[in-house]
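Just one chain follows, in the form predicted on its own, and it is written as structure tokens.
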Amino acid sequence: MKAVVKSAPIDGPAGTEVRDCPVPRPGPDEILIRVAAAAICGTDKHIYHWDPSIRDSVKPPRIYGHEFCGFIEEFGERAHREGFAAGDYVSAEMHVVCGECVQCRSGNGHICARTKIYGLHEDGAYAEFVKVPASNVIKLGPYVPLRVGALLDALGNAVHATQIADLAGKSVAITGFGPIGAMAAAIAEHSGASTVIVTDISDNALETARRWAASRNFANLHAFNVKTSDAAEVKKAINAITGGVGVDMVLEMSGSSAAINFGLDIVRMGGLLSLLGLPAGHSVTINDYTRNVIFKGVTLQGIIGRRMYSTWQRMLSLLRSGLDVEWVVQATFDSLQEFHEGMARFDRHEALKVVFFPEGEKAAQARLR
């Protein structure tokens, strides 16, 4: 089979390279699965640029790839579940975790500490089977197109993100709009939410949120560019859309010093910040902790991967009822031959989301029943 393998130690296409490997054989308690569709997260494009972040999560050669979807070719001798059969359209959660600890033992299995990540620690989605747990495939619905169910594993984030707290009529604000921002946006007007308000640094990024909003007929969609306006400026504008009050809700996606301080700023007194994006380093700063955090009396949630299983079961009821998030998808390839040239305009930010289709998009559809 052809896949993508992260084959040496080395940023760009030096380090990665499109060749055959041998097809997995499941094990006992696996499932093999014929890829239908596999997007690009941006975990991978740090394991492409042998980023330092990355690197002891990682030891080539190793498939890369942990979004995807695709249909159930083989089961392992153990691995037969009620209701799944060959051919099936699934995904799976790439997470796998042990079961044991106390966190599994508690509901919490999303932090286990002995997660492995298939992508990662064992062969991924970019290849044209993988083989992963039979505990962890999903089974989806003929609501779920092929494009969006290869992104699911990023839409959970976001779901895992904006859920923690019930979104109808409250004013949300999304920092950084890119592609688990996109999506948070989507289940926020689907959700609801009164008002939208996103900031970024990219004007294209803004002008894409501009769409998305004006596509949906949502007009309580504000974007605002913080490198290029003076924060005291948005800060001041945002007051006058909450009324004075500041946001109920924060969804930081970026990752930046600035952009959590921003968020700090704006969120109303008692209000919420769910905090996804990831700092280019390991620290933060709080420029005021005693006011925007204390005595606004904030509550701080970290978001890591997706609940085991309540975030899939929302999100496929999202989906289900009608959440619109295939937009997202600005880059498709016939091929994952083309995988570098889809790289290259993920890290140009020409797309939200790139899809690959190792057999065609056409051949994926038709397997659809």
Contents of the next structure:
There are 4 protein chains.
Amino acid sequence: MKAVVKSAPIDGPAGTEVRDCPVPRPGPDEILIRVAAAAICGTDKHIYHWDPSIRDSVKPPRIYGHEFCGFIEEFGERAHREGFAAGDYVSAEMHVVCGECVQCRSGNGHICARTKIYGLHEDGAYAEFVKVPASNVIKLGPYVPLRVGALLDALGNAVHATQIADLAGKSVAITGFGPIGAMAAAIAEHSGASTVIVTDISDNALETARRWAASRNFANLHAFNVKTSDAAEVKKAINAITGGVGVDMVLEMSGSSAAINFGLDIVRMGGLLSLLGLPAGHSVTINDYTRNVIFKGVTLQGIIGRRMYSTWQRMLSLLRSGLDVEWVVQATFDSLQEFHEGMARFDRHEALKVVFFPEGEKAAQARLR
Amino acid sequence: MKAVVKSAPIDGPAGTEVRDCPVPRPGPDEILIRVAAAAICGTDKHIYHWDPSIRDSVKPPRIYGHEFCGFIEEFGERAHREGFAAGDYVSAEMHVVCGECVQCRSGNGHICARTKIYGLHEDGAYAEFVKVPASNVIKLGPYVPLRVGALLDALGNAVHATQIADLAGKSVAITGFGPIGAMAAAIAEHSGASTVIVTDISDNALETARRWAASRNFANLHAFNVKTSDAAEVKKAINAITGGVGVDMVLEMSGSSAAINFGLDIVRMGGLLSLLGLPAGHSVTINDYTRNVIFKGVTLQGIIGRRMYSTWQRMLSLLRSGLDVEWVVQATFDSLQEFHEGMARFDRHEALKVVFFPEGEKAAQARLR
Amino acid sequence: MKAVVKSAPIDGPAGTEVRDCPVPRPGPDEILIRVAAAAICGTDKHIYHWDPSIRDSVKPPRIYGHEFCGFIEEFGERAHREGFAAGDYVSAEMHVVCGECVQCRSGNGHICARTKIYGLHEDGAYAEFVKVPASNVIKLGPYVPLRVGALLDALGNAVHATQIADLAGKSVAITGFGPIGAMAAAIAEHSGASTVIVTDISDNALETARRWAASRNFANLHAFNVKTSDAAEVKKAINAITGGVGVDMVLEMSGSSAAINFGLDIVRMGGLLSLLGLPAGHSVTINDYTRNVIFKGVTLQGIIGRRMYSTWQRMLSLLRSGLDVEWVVQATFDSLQEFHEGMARFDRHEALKVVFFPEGEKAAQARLR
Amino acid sequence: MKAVVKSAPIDGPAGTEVRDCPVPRPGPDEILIRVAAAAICGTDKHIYHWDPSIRDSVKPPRIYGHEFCGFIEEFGERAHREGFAAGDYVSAEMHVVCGECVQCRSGNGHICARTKIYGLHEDGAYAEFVKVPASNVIKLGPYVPLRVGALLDALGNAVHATQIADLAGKSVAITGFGPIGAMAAAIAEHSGASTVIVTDISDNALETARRWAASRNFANLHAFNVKTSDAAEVKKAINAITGGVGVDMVLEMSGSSAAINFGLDIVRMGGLLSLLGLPAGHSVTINDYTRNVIFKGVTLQGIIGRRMYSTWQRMLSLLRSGLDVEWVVQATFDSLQEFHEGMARFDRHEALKVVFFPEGEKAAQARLR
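I have the form predicted on its own already, so could you send the form predicted in complex with a further copy of the same chain?
Following is the full complex, with the preceding chain placed first.
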């Protein structure tokens, strides 16, 4: 089968090969899945560029990719699960957890300290076939288009980041309108948020946000470029939008110190910050901890992965109830062969999400029953 | 001024008079409000019919009515509040609480044991003017149409009943599609609920539900007549709709024992019941307490009034974000003189909500700035 | 091996035999445990008396008993778990859940609709050996005396019922001072509850409660006989104890309709009822639903089993921090042969808990390392 | 009357005078209280030393002091409250809030952005008499010794910081064993915490912690000097104490960047940090935000003041149930005249809490009825 392999510890095209690999054999507790569609995640970009942040996790040669959907091809001998059959349309949680630790044994597997990620520590989904532990396979329904099925891992991040609060009637700021920020905006609007404020440093991203809002007749989107505008002016504008109170919730999607501090500045007294973005370096300086953390009495919540599996349940339920995120897929390719081109477009921010169909989109569609 | 007075402890027209009364003088901590619009609540119906349930609370002669909006006419000497001025468009929380008890002093005034209700224990809003404690006055904005301003008390009940859970992606059953059930349905749809199941014993009510859903292109409404249908069949249908799991949340709006038991039957394991409806008698028998309460591990939450004032904050925020409930007003009258006719239509279930404009709707509109 | 077998669908000694049975062979995912100590649960009493409530669950012949501790004897071929070795001191969660349903997949396995209970649906722990699924085995430490290890299932019920609220500084009423009520009292005192009110219909039980409190120098226990005292007087007394407010939380351990209504009467506005007791019949009538459920704005929470496995984690943590419940074991037997005598004493309420040591307490102690 | 006055914007004795001042006259909504006992808070030290952090809040001349108890002397004309009478033993919440903002109107007055603090923005309690808004007065009972009544403001901080989690069976680390840390330790032990880990940079403070634990036979206290010990060694020790998992909750009482980072290092995956300490500068750098905030999925909660008034209710309830914090008062003075000496001892960390009795402790005791 064709697969995208991190072949050498080098940045760029030289370190990633699209080449023939043997089809994996599922272990006794694993399911083999024929990949219908796979998407690029920010982490894949780090792997592609051999970013220091992922060097400890990935040992070349390694097939990467961890956002995908597909069809069950084969069950390991003990991998049969009630209601699952060959040909079923599925995705998978690619965080594989120990099942034994305090976290795993109390419904908090998403923060298992021994998590292994398929697509990093084990072979992943940029391939015609991928094998995953049976317990991690998630059955999808016809309300999940293939292009959305391809990015459920990322959508799950957005759902996890938002599900810590009831958004109905709330004002929400999203710092960073990348793919997860964009999907968070869609979730907020779908969940009855009163106001969605988007900040980014790219006019292009902000324009995408505005076009999306217009397409939904959603009048309560406000988008600000926090690089080209004066911060104090933006704060004043947000203050006015929120009746002088500040936003109820900040969804921090950028990992930028400036954005984290900005979020703390604009959140209301007693507000909530859902922190998902990862900083380029390790450290973050909170400029006015006394005023913005203590005196404001805020809550900050670190968000990692997806709750197993309540985030998946909620995500599918939101999609079933009409949540639309297909628009974030802004580039598709009908073969893995074009991986370098797809990554280049992702790199240049030309597409929020890039999706590959290893055997072509039409062929994959035809397998959907 | 003209006012609707419960003049004698008698059922029907003989016990209620529309007559001239002196304009009330606001006490030092009260605000006098010119009534723009006032709505009929189920409790008003009980007063009209001199129902045993309200006899202890109402001592004739008493001006009744506790759902209204209007314009500030006059402040008591100590009643000035920052940001409030004569002419402001306002409504009011008509539950007046002691401010001193454990509940009041911990942000739970809505369950103050010494609550006095204006419109029952004190004179109310079926009049040209009404006085209320300054602290209970709520400022409204142009996003609240007068007809909606007239029913905020009832909408607040619906908001309170729903705000105990995040509805996004949830399946919700509403037992009883009266005015509060209808508004709860609107809130659920607005908040991203995946499915809204309505049960009632009136085909007329169910038809209204279906028409509302159609008008919103909301495909996930299911309406069942639990009187004319076989209960087992309805359960089977709901089971199918919810993928065999049961509904996540029940909003019990009827007070009927049958509905409460039906709600316990259809809620999922670990589900939530928000209980607002009041039974005609005092007692309710839970038929299968062992299986439906204990073994299911459900949560039941009694709902009374509106949280002071977080429910009001949320309600206004929902309205600002586009929640539409104006459609529940199905009859309006341009004078209090027609009170008996309005009550008759409410009695005959010809209108979910009946609204009176003491000086006419046009005149009231003209005062809106 | 010797085992206690429900041999025939008959009440009493004629339906239960202590007899020789083959030692069970663990399946591939099971662990075989040498039973050190096993306790009688109320459910075992129902099995013994062939109560209608359990007839659907138990098919004679069946070894019963589901509260126990012991030592790992043998692992099934795939049953090895990190950190577990032969000889380890363990107990087990005897609710075996499907692992596949919405509840199981979201950390709520305790309300899996397909729960099988070992000791009812499968053979249990009144035996020298018992096999259980590896995932359900819980490792114990030296801070768990054997007599307490024998009753962790029941202690887990008490922990589950109390863990839904932070008890520090709270007033708590426990309706029903059987074994679980007694352990709930111990948890409440250990967790800093300000007041523990116990109601029961047996002076003997209340005397036990008072003796326990005296032994701990716990001055804030109040015990009332709600059968021999005038209910209004008891309410008045509780009212005085709680400063006229009512109790913060009711732990309902009796299943009696009278107790449930009494709990609703004495709980404060906005209070919490944790409902664990099972009624003899199926139905429960709430006498004053309007006033005590709706107007009070209370929360009722059905409690079943133990959360898997956060209740176990918390239970062990409480024991490690000094929670003492060993005193509820009021009768022990050094052989299963005396099962009928033990059950008779349990039946006569002569002991809150009865514990059997199949090979004798001393021999079991000697195996503790 | 005698009062301690910040007389000039200068550090030390030259800027604070004990001098005669007129007895304040209560406004119409205020109550005048005869001060029985008043304690030094860290903020008072900042005022004494004319720390930059408080210069904006305090305009000399100003009577300071905001932790106290006393007896009602006189009511303003509208200040009568049900159940309050002259001579009553009381304390007061000295944060005076606007009552009008979103926070105040939703039970979150403790984060009102317009808070005024009596003892900083208005005259305070280092005097024979102090006046406060009637609504802020809290009635005390005989279960509150005068020395504890004097420090309820600080105890309230500790209660607020701990009340965000149920501590029963939890492992808790307290970074900073000053007066609030010490009281937090007492609350944790009282509430059934399984383990209390204390870190500080003073051996003296740690010795106090150990002596306290010994006096209570509390075996699960562990105290570490994080200045003189190797950080890695301390982490290893804490890791061992918590079974390799990390602590459930960190109570950050120091405001030190090092302590905040240490807390993030030792908290378990998904753990909780309650942040109360104020940094000397404004900023705090989180060294490993990616690993310790995001990947750990932790929750950080800023804590300010006391919830109005649920923290007070809980605090009194804890004291009623036996919480003992009197031991933190390690120096007392029978006159305000000795204020400079008391502050000097507080400055030298010779006493966790210093309490002044303006008319002497005996005379104050005699007024307790």
